Amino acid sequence: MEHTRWYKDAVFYQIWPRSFRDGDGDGLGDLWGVYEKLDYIRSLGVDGVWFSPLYPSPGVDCGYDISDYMDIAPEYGGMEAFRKVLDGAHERGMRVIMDLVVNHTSDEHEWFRKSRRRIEPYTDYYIWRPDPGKGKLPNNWDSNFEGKAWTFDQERGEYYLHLFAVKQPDLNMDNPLVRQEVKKILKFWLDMGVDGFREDVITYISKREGLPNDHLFPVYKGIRFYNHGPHVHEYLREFKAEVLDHYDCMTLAEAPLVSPKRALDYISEETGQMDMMIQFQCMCADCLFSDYFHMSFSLRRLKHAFSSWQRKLEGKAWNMLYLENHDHPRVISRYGSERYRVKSGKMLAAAYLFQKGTPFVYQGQEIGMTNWRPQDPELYEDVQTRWQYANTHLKDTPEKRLRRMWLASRDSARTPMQWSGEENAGFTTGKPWFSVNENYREINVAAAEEDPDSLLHFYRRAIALRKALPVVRHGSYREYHALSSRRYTYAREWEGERLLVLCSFSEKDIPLRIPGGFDLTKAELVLQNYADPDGKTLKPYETRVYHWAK
């Protein structure tokens, strides 16, 4: 089947289901709640929805520990609710992509239960190693979430590898039977009508033979032996040739610690195995490697990430654009300003929405939700956050350790969606499964709908504008003022049509600087976040988008 690359004209909305909308009053977000809000989602101008995992799961990692790949969790409404949402989305002209999590499963998956008992053919579905004895582990690799990457299983009498939580054992993708299972999963959902997959840490699925010790990296020991492992492209080509090529679908790779050059190995339009990539460099403007290694925000780092991916993928591959998802704190609290919440939220939207690529908007981003700051660390739900608080920086005061969680925790992106100023932010009529951010009376969809100058309406205007202007889809990209620590300026150009985007990352007024060759007297100001922009100054977090027609 021909791949039409329909995703190049799309804007996606990411739903983290347990916190989006509760439709049955049990306190947990579900697909009945999503169905209620399909018209709202479509009103943003988006063309598709990415669902974080909806599968049955014990919930140790909020659904990324899957116990059944071919079903929908009953708490989300089961398969009946999913089919209703899938049909409802398609009727509204929206695509649906699912999360595919095949680096690991839950330890409650039937495959693992049989593997630990050495029941064929599941014995080698996972990565097992004998006990080396003398208190040693099979190697010195670190887990990304909880200490070391090995846990001893009493029933089997061996250690299993888990690159994430203890209850997330890694699959042995070198086993052809495991790869057959992955192909069955892909085909099952594509045959149902799903339009593609976001593939979780897919660059981790092939491990270096022999699983050697890592004596080079001081943190994340082992990552150089499993990120971009020896057979990863071979296995992805297999999935593509045997399943994906037979459907007009889209695949999106999640790839930690990847450069644009390395990305081309995966997403080159000539030789790649996937369509787009979620890179992490744009999320490292205030941290090193991980949100938990926090640093001061650097606009130069952010701009370098943006521009590097724009330039190096040009004509070779297609960018995925984002500033928020379920794995990172809220972007206004990181790169913008809570004091100038709406103004900086609009500026950040313009900063990425007019780049070349396919944008993703995360639930709550469009109304400017901000970081959550609980006073009690026990209120955190995320397995990574809880481990970080309990096991790192133990010489610091509890207050200082808690502030680190405020800066870094993924749970800030996972508090319930704020629909109204009513009880529980209109998320549920029951008791919410998780804490609601206390600012919901001010920040919510209902209030934003009533305010013509809201961030929500700005997102609608910006998305409509990028779709209306061919230069956004086709144009070249050029950055100006690259060394500035306060302004981000970039231009797009295509067949005589031009776009200039100005973004101030300053809480103070800064001089207006227009690059040479751009005559504002011949341009139309098509989008701005201040009603009265002047000819000399950019106000705090001001953004302007100028357009020159052909």
Ligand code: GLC
Given for the second form:
Amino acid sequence: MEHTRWYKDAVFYQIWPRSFRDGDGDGLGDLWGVYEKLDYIRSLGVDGVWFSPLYPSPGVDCGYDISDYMDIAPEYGGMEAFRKVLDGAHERGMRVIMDLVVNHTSDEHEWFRKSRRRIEPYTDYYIWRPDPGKGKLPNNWDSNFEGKAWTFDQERGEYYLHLFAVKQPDLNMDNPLVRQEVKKILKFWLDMGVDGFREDVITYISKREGLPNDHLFPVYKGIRFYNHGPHVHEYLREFKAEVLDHYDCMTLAEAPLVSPKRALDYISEETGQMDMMIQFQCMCADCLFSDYFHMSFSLRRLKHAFSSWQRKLEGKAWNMLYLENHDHPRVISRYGSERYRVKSGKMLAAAYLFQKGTPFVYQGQEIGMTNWRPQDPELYEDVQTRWQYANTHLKDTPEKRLRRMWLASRDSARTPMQWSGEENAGFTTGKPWFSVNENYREINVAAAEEDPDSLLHFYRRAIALRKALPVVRHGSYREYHALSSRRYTYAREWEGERLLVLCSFSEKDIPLRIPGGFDLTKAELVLQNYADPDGKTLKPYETRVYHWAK
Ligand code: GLC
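Output the form predicted together with alpha-D-glucopyranose (GLC) next; the form predicted alone has already been displayed.
Full assembly next; the chain just shown is listed first.
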């Protein structure tokens, strides 16, 4: 089957189903709610939807702990609702991609239940190690979420590896039967008509033989032995050759700690095994490796991430562009300004939507939702946040520790979508499963629809523009003023057509600077976030997009 690379012309919207829209009044988002909102999603100009996991799950990691890969959770409406949404999306010209989470399962998956009882053929489906005794663990690796990466299972009398929560045991991908299962899952959904997969921490699936101790890193111990492990490309090639190549589908690899050079091993158009990659460098402009190692925001770090991926993938692989997802705090609260919420939200949109690649917009980003900051740490639902709060920086005051969570927690971006100023932000008629951000009366879809100057309408305009201008799809990328810590300037060029994007990240006026060779008198200002841009100054968080036709 020919791969048409349709995703290069697409803009995607990410749905985190629990908090998107509740259609049946039980307080939890579901597919009936999504169905109601398909026209809204389409109205943004997007042509694809990525669903965070919809499968049956105990919910320890909000669905990333799967107990059945071939079904849809009943609380989301089951298979019936899913088919309706899938058809409804396709009818509106939108593709649907699923989250494939196969580094680990839930410990309530049937495979794990059987594995812990050594029932064949499941005995070696997971990574088991005997008890070394004397209170020792099989090795010193850390889990990404909850302390050490090993938990003793009484039933089997052995330790199992979990790189995430205790209830997320890692699959043993070296076992050909496990890979067989993965291929079955891929096939099952593709045959149903889904258009591809976002593959969760897919770079972790092959662990270094012998699972050696890690004496190099002080945190995330072990990561150098399981990220980009020895057989990862071989396994991905197998999935591609045996399944994915037979469908016109798209795959997106989630890849923590990856450089553009390494990315090419996965997504090179000639030799790669997948199509695009979610890299984390653009999420590290105010932190080191992880949101929990917070630093002050550095525009230069952000620009470096943007530009190195643009440059190094050029002509070789295709970028995936994003500024938000369900794993990070809201971008206006991080890289923009809540004081200039709408202005900075628009500027941030222009900063990434005109780069080369396929943009993703996360639910709520398009209306400028900001971080949620609970007064009580008990209100956090996320397994990682709860562990971090209870186990790190214990010498600090509780207030200081809570503030740390405000800056880092994924829950900052997981509160219910704000549809209106009505009770519970119009998310549910029942009792919401999770706190609604108090700012919903001001920040919501209904209000944004009414206001022609809203961020929502700006997203629509920007997306429409990116589709109308071939230079955005095909053009080269060049950054200017790279050393500036206040401005981000980039240009795109294709067969004589040019685009220049100016973004101010400053709360103060800064001088307008146009790179040499760009004659504004011949350009059209096609997008802006101030009504009266002047010839000398960029106002706080101002953005402008100039276009030169061929
Ligand atoms: C990915 C997901 C995240 C999840 C983790 C474990 O990073 O995006 O939400 O918790 O993997 O599955």
